[in-house]
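Starting off, we have a lone chain in the form predicted on its own, written out as structure tokens.
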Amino acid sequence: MKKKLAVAGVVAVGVALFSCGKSQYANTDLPPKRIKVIKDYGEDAAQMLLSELKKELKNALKTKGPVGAIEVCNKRAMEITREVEEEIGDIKLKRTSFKYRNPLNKPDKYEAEALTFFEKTLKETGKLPPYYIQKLDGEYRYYKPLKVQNVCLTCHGDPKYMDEKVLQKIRELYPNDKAIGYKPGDFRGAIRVSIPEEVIKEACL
């Protein structure tokens, strides 16, 4: 049985949360009710993926150390993404960034638009927007931005302060790696949640 995301009651709660018309965090005009439903579906799915990835990483760090954890991420991150998709059903997930490690996470043109929106807004306002929504043909895309946490620096920090064995393993597994040189609080990238338009329409009935 597919796991249903926790969106019960979102319509009633959400109407009052947005002014009419285009949200400042969307690329098109959407009714307030629809924005709220997309947000709830997107946030629930993104949090599910983050929870599973963090659990796997924490266990790998504990049992195999940083070098072993890189190997686990190399083999398991995409598998976990597919497993969460299978558990949810209909919704597709992807982690993406301009400074990607795995080439499969390279942004397409729509994802690049969202990443640019986050970067530009952060630069202009000093604050990272909480989300971004795109309306595409047949689907909505919800983006949850990610910040670099202290634990991330073990594998994504300044190479000058990283363990040489960690760096060697990264170079071995990801010869074209772009995902280093971060500081705590930096914008890392986003989780993209693709939701079929029909799913949102049904939830808004």
The other form holds:
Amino acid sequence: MKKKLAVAGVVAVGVALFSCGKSQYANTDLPPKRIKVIKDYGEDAAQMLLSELKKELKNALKTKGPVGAIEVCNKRAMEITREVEEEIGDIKLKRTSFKYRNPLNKPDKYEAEALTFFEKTLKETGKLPPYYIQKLDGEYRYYKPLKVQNVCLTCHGDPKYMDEKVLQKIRELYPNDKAIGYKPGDFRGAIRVSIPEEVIKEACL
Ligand code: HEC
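In place of the form predicted on its own, output the structure of the form predicted in complex with heme C.
First the chain shown before, then all remaining chains and molecules of the complex.
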């Protein structure tokens, strides 16, 4: 009898932890419906930015070559970010990384917490979590992690194997560049989507 009770107790605690515990990928306890709405908003916005950036990058590499493409990234990355913000409305977007090229992409303390979460989990489990959510004062933040692919190495790879002219151009435009030395599969950084709390609350009604 005693044993049965003990087992029931363990099961009850397990269920409570499972249903009420913090989401694995959030800095606070949030109802599943709210997590879903934040995820949907955040993921859509991040994908939109990614696809616009990739389109421009692909085009620039094809028509102007790698050196010309750096100038395009330099001039257009921030503009494209603002354009996507305008198109979606109500949200703010940023690309951020501990090893940033453009100093405007340097992480603030919340972004640093999210980047650390991704790095730490990748190191401990060998897997990059699909997202991270933060609740801050008046806003939710959704983070989408980015991995390095082969195409990125032209401008973010090991300098030993990079084109000398590409390196020169990067150094000229970004004298304090930290964004080189990556290998395929490395964690590169994240897209941060800030969404006002009211927008999420309305969607959750
Ligand atoms: C043609 C060169 C080029 C290629 C290829 C390239 N990047 Fe970049 N990347 C840049 C430049 C230049 C910047 C700085 C943009 C700015 O000034 O806003 C940058 C910035 C970034 C940033 C913002 C953080 C920071 O360091 O400032 C991320 C994240 C990033 N790149 C990821 C990638 C990924 C992932 C790929 C591959 C899918 C990639 N890049 C391919 C040139 C390139």
